[in-house]
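First, one chain by itself in structure tokens, the form predicted on its own.
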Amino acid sequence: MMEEVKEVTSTLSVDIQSIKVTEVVKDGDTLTFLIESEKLSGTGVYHVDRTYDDFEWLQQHLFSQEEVSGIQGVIFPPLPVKAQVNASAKVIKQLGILGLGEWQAYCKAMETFVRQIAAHSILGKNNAVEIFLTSSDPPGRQRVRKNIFNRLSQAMEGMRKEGHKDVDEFFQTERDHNLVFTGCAKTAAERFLDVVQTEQKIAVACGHFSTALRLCVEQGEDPDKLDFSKVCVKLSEVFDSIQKNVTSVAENNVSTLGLGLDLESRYQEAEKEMLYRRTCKLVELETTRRNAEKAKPVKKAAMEEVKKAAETEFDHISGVAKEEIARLQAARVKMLQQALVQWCEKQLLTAKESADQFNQHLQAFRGMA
């Protein structure tokens, strides 16, 4: 079992940009992710294997840093939904674009999650991040069990607090925008997933039609049958090329813009959670202020101290939140721009390769005339 994690300021001993999820290994129903990162000292590379439970262990340690000032204002990098080897339709729907292919997209999303935590000015200082990236032993897997009725009561309370009007126009506007953007980002990711799945179906259909054309080939010396068989073979080759082209287009969609839209959608949800936590603190502050006003003379001084402490905490949380929002907005623009550029570059390269292939088919058909 891994050593106890101490919540202290630590400096990572790895190069953040070198962190990679290189492979995923399937063992029954368990997925194990192989993570490597270069030592800052330049003396070697760390190699660790982590299950999804280990990623959750890291996330829970970051969530539980209640002693870190302003932690409620942090927008936590979103951890992807747990993937399963034989996933149900419900899980596949939750995974979205990350559920397609042979886990490449999912590994990239997990890699992004770790990198963003390691690079974060507050979260990256948690000793659990260093242990997660460098220890050869699997992390501890203690879980904080929550009663389902507590979760239900928190959900009902949350519905009331989400509608609570903010005293700061900046945050009220941000909450209103986030409500709209969250829905738009989710819809965009879902629609793009529909496009990719349609492309995959077209590729499969082209493969089936190519096979069917080859079944039409007849043996013999009849000139008409020979000509017909040649045409079937050539058409089959054309549809093989179409299948490869559409498959490449779909793969490009997933690895570039698909990942970008998925991350954008999950980050909008992460910002929503942060704004909700701040709203809860606002409600607590307003309650503290009312209690201080109604306090009897004998308790007035003590209640004023409580109020000042709550105001100081809330102001710090708001300050951290504003910095996080500004950082996220800048990162979002850069991330989506990069996704679009990579998408265009890959699709352009695929189109050029396909054009050359189809030109060869065209010349072959002209030669048959």
Contents of the next structure:
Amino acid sequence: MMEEVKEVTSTLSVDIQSIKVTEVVKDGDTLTFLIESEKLSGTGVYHVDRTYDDFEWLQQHLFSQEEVSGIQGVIFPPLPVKAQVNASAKVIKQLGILGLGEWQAYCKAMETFVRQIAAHSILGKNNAVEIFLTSSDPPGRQRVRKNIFNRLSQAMEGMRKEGHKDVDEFFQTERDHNLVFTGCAKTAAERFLDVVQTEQKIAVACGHFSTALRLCVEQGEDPDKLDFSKVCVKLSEVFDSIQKNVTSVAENNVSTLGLGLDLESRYQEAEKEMLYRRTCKLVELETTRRNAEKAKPVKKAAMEEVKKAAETEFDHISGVAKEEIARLQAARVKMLQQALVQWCEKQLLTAKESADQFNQHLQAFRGMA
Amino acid sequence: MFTHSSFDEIEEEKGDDSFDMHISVSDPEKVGDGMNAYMAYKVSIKTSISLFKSQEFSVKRRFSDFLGLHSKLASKYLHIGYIVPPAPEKSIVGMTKVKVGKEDQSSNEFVEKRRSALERYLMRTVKHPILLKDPDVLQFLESSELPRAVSTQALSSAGLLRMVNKAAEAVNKMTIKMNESDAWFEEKQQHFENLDVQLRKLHASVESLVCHRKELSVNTAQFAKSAAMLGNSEDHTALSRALSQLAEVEEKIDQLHQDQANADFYLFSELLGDYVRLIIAVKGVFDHRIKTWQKWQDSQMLLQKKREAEAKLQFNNKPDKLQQAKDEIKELEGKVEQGERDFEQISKTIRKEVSRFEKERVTDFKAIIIKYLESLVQTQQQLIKYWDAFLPEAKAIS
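Show the same protein again, this time as the form predicted together with the partner chain rather than the form predicted on its own.
Full complex below, order starting with the chain above.
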């Protein structure tokens, strides 16, 4: 039985920091995410399972809040691309670093998405969030009514509005900067992914070498043969250690800076979309102004009304947008700092552990008669 | 021809831990211009072995000199069972670039690869107690002027492989198969066949590793660039600085990757390549033993025929021809005895050589592995320094 979403705002009944995507379950081609959150009342934990469609349901609900003033000025927390079992090459490319391994990074990104929405001063108040996190039934897979952010139609209109000159210097600067920054962030995330994938290749190559060495062990009691076999076995252990080290380095990369760069890149895109929505509204506004000016006396009053409504809406949007931009700026600096610090600490730890291990191997070889 | 008996004493020399001879090949210098140009290398020797006139000396040699030396040693020692270390590979492409004066990374890498190979070749050669005393080796190391080597095609590893394969074909065509009374040889031959396969696999594996490491270096450099760009576009001062530092750290790590790739290559890849070629030489001496046996058998068969002919002549009473036959038989009896001695000698030599080979490879591998582990430890320690320096920068963002 599906719960109906009332257009009422509500306060979330769970502790936002406790929201976790604990695991992902593969069922044929479907991926199901298990989400946990602690009740604020302290009386227990909610366990729900959600598929990607449920996440999209949540997103659509938030998109379609037409009654919320200035909603188009919100920078919507970006939802990762749909993860698929046996994904096509195109999807894998879109997923980037989130597509690696057994979806650990992807789960983390989904978790971040939910947390960001829950913590958002406007979005978190939507009842859909409460339902998403607490309802034992999946929120439903029906298509919600048309949302105002149908990217497809906007794309069809052409991005020519993107270059439309702004009336506000703050926003013009922000748009210019965002354009540059979106490109930089995407490139950085892609190149970091290249690094991680090469590290994974090295780990595999080390494994092969280690296996090939163990095959060199020779039968017989000949002392020279035994010596050589011993060397081969010990060397294969060295390469097992190297493999462990490289794997660890790659995992550290993904779980800290990789996720950080990916999130940064997607947030810059989200901001770009918001700024574009506002620009489209600006174009619309300027059109209503022209219409009001050119209107024949009979229609003039009506056109003025339309113009005033457009102006009010545009002001609201710009107001929300300014707040959102400031909020994003603070949040992303904090997020990147955390990512960089964690990344550095993890790599430092790995390097120390590996130095120790390699040293042990070195002493063992030196001690070998 | 060298008498074999004198070698026996030399063989039982002390163990190789205290092998007191160090050779380095260095200072590659281009001599001449155009297609007649060549690289001259400085060969420096440090030793206290009394064989040599001085304790520290050096000579200038070119690549064909090394090939010439190998050619001479191979022609003298291979067929009596000594495992002569193979010479480094020729490379027309690599050398042409150098001649034409293309000074880029790949031609520098080529020269370095060759320099390293020549050094390993000489060290392996002088470590052999017999080859060390060879007058051609001594002349190579000490003589300031060396006559130009000609026909250096002889016995490149490709040539050696062809020879080995031809010999194997010949064995298959033999009417009387060699009756291997000595199980040791049969077992060892199989052992070297297996070793050949395994070493080639290992070599391929390491080459793949080297390739990926180089790729990692390239990708790290690319990422460093993109991090720098991020830092440049960033408004927040502290974050911008941290991102620029990130770019610098990544550049340093790129250098570490390159160093590691070199270690992977020059230590393991080249070691395994050397041993793949050495095994070919080992197979060669085993085949020479079979040839020696064949020669002995042929002499024996010929002797048998001559004896039968002599018996016939005696029966038919032909005194002149009879005497001739008796002379031939005497000669053949000598040949058969020599053939048997040769076969026993080569078998004995091969046993000693194989034993030497097995000991050497343990020493070789251990030495390389230790160097490699030292480079691994050093890399991690460098990384620790870099991360330690970066951490406060990352923490300072707020």
